[in-house]
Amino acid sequence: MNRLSVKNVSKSFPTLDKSLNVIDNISIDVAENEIVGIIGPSGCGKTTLFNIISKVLPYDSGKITIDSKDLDSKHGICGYMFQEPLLFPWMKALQNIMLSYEVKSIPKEKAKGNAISLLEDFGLSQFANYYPYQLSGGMKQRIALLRTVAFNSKLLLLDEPFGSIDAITRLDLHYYLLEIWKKLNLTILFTTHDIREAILLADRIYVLSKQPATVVDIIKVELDRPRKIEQLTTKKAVAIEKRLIQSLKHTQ
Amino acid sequence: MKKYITSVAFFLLFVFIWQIAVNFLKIEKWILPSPLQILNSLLESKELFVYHLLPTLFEAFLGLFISVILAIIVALAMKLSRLFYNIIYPFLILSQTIPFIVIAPLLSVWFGFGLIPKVILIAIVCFFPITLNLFAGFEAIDHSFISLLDSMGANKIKKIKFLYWPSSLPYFFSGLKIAASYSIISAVVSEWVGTDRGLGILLIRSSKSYVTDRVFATILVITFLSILLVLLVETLQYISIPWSQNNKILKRSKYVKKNNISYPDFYRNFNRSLFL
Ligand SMILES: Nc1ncnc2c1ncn2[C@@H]1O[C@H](COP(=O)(O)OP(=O)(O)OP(=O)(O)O)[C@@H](O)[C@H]1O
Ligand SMILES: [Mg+2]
C-alpha cells in the first residue's frame, strides 16, 4: 500500500480579479519503497501539491492514485508532515505524538506506550512533558516528524521536514529517516530547498518551475545505499549536483 | 501590585473622609451610615447574612451550571450545523442589547416564587456571554490545524475533542467570567420579585424599614460574592489552561501563585458586572 501516482494534475486558486494557476499539468510517480525529492523555487506550489495529495485541498483536473486506487475514495491515507510543525499548543510533546494513534481510535494506554518508545528512539524522552512553547523551532520540527512517523502510514509526505534544524542534527535526522525508511519499508515524497539534502536522501529528484509549477527535470540519483554524507563528494554526486543547479537556473 | 497602590490609597482616603464627614456633620444613620457603622452592622448580624447568602449563592451556582451546559450544546450545534447557525446567530447578537433581568417578574408569573424562576433567569442571563464567547473561540481556530486533522482523517468528534474544545477554552473562560459576575446580581434581582430567603429580599426589607446600614452591608456582601465568584473562575481558568504562555501561575511570583490573583482581568470583568 504505498505506490503513488499523480497524473496531469492542475490546480488554480480563485483570487479577487482572476484565478491564480498554481499547478499546471504535473505528473509525479513514486514507486514502492522509493524516496522522491521535490525541489523548486519558493512559492511554486509544492505545499499546494502536498495538500492535494493528502486530500486537504481539492484539485481541478487530473488523476491521483495510491496503489492504483483512486484517491477520492480514501481518507487519512498518508502521513503528512506540514511545512510548519503545527504542534497543538495544549498538548505536551508526548500527547502531540499520541494524537497520531488516537485519531485512529487506538486506546490511550497503547498510544502512550508507542509514543514513549518513539521518543526514546529519537533520544527526545526528556522533552516528553514539554509544551510546544517550551520547545525550540528545531525541536518542534522533530516532534512533528515523530508524529508523522507515528501515524504509521507506509506513504510519507514530508514538506521541508528539516527546514529549521542545525546541520549536525539534520544529518542525524537524515540517517534516522533513512533507517526507518528501510526498516518500515516506507515510501517517501519530500520537498526541500537544500540540494545536498535532496541528493543524500532521494532516489529521484523532481525539479519544478516557478509558478505555475511544471516538471522541468527529473534526475536519478544512483548512489549506493546505505548513504553516507561522504558520498556527496564523489564524482557521481558532484555531477548530479551540477545538473540540479543547471535545472534550477532554468526555473528562474 | 505597585500599580494599584495609588487606587487603594485613594479608596482608603475616600472611606476616611466619608467617616469624618458623617461624624462631623452628624448625618443620621438611616440617611447615610458611616463606614464603621456599616462594618458594625455586618459583624453584628453575621448569622443573618449567612442565612440569606446561602440560597443566593446556591441559585447563582445552579443557574451558572445550567447555562454552561446549554451554552456548550448550542455553541457546538452552531459550529456543526450551518442551518442551526443561520437560525440562531442573529438572535444571539440581538440578545446582547436586551437586559434579560427585566423578565424576572414574568418568570414569577409563570413559575411562582420558588427556586425555578430564579434559576431560569440566571441561566438565561449567563447563557449568552458564554455561548457567544465559546462560538467566537470556535471561529478563531487556526485553519492549519483543521487541515492537519483532515489529513489524518479525523472525524468530527475527534476534531472537537482534540482541537475545538481545547483551543476555545480561553474564550470559554472569558465568557464564563462575565457570566459569573452576572450570576449573583441576577440572583439578587430575581429575589426582589419574591422569596423569603436571600440577599435580594434582605436588601429590599432593610431598605423598606430604613435600616440603611444593613442595606450598605448587604451591598458589600453582594459585591464580595461577585468578586469571589469571578476569582474562582479565574483560578479554574489558570488550572485548566496550563499551556498558556502568559499563564500567570507559571510565570509570576510566589505571592500570585499562592493567591491565584490577576487584577487587571478581574477589574475588567467586575466593571462590566456593575454596568449590567
Ligand atoms: N489558499 C490559497 N489561496 C490562494 N492562493 C494560494 C493559497 N495557497 C497557496 N496559494 C498560492 O499558491 C502559490 C504556491 O504556494 P505554496 O505554498 O504551494 O508554495 P511552496 O512551493 O510550498 O513555497 P515554499 O517553498 O515557500 O514553501 C503561492 O503563490 C501562494 O500564494
Ligand atoms: Mg511550501
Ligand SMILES: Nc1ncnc2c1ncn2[C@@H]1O[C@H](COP(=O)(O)OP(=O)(O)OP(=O)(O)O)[C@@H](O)[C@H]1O
Second form
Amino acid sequence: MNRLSVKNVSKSFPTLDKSLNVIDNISIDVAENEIVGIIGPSGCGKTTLFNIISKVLPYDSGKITIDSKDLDSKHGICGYMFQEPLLFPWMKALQNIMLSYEVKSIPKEKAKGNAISLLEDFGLSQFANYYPYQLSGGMKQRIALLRTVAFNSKLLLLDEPFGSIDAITRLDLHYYLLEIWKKLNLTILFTTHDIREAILLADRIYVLSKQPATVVDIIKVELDRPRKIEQLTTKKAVAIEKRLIQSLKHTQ
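Starting from the form predicted in complex with the ligand, produce the coordinates for the form predicted alone.
Partners and other molecules omitted; one chain follows.
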C-alpha cells in the first residue's frame, strides 16, 4: 500500500508580469516502509514539493493522498526535517524532543517519558540535558531526526538533512537513519544533491528536471539491505550512478 501518493500535482507562483510555474504535473508514490529519494538541479522545486505535502503551501492541481486519504487541512500528517537542525537553543535536547509530543496534546509527563525512551532506544540518553550549543553538528542532526520521528513516526520528509555535514559524519548519519528506519518501520521521502547518498539510502530514486520540475526518470535501487558503503563500488551501484548522471545531464 502507498503511504504517500502524489498524482499530477502542479504549482505556480504569481509574479509582477506572469505566473512562475515551479512544479509541473509531478507524480510520486512512496510505499509503506519504503525509502524514496528525490534528486534534481538546485532550485528545481524539491522544497516546494515538500512544503505542499506538509501543508505549508497549497497546490494548484492534482491530488495527494496519505494512507489512501485525501490531504486535508489537518496539520501533523508528516514529520518534516530541514537541512539545518533548527533546534530551539534555549531548550535542552530532551526538551526539544518533548516538544514534538506536546504539540500533539500529549501530557507533559508522558511526553517526557516518550522522549527519554526515544533517546535511550537510539543511544543518545547521555545527551538529554545538553543544550544545542554543546552538541556537535552531527549530534544536533541526530537530535533533530529524533524530534522529527517524535512528531510523526509514519511518514518523514527529509529535505537534504545531511547536506551541511562533513563526509565522514554524514556516513555515520546515514547508518543512524537506516537503523531508525528499520527499527521503527518508517516511511521516508528525502531530497539530496548527492548521487551516492541517494543510492546508499533509497529503494527508488526520482530524478526531477530543472524548473518547472517534472519527473524525468525513476530508478529502482536493487542493492541488498542492510546497506554498506562498500556496495557503492559494485557493478549494480556503478550502473545506477551512471544512469543518474545521464538523467541529470538531461535536466540541464
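In this text, the rigid core denotes the largest set of C-alpha atoms whose superposition between the two forms falls within 1.5 Å. Residue numbers count along the first chain shown, from 1. Predicted model, so just to flag it, every value in this text is computed and none were measured.
On the core-superposed pair, the CA position of L146 changes by 3.1 Å between the two forms. Relative to the superposed core, L135 moves its CA by 6.2 Å between the two forms.
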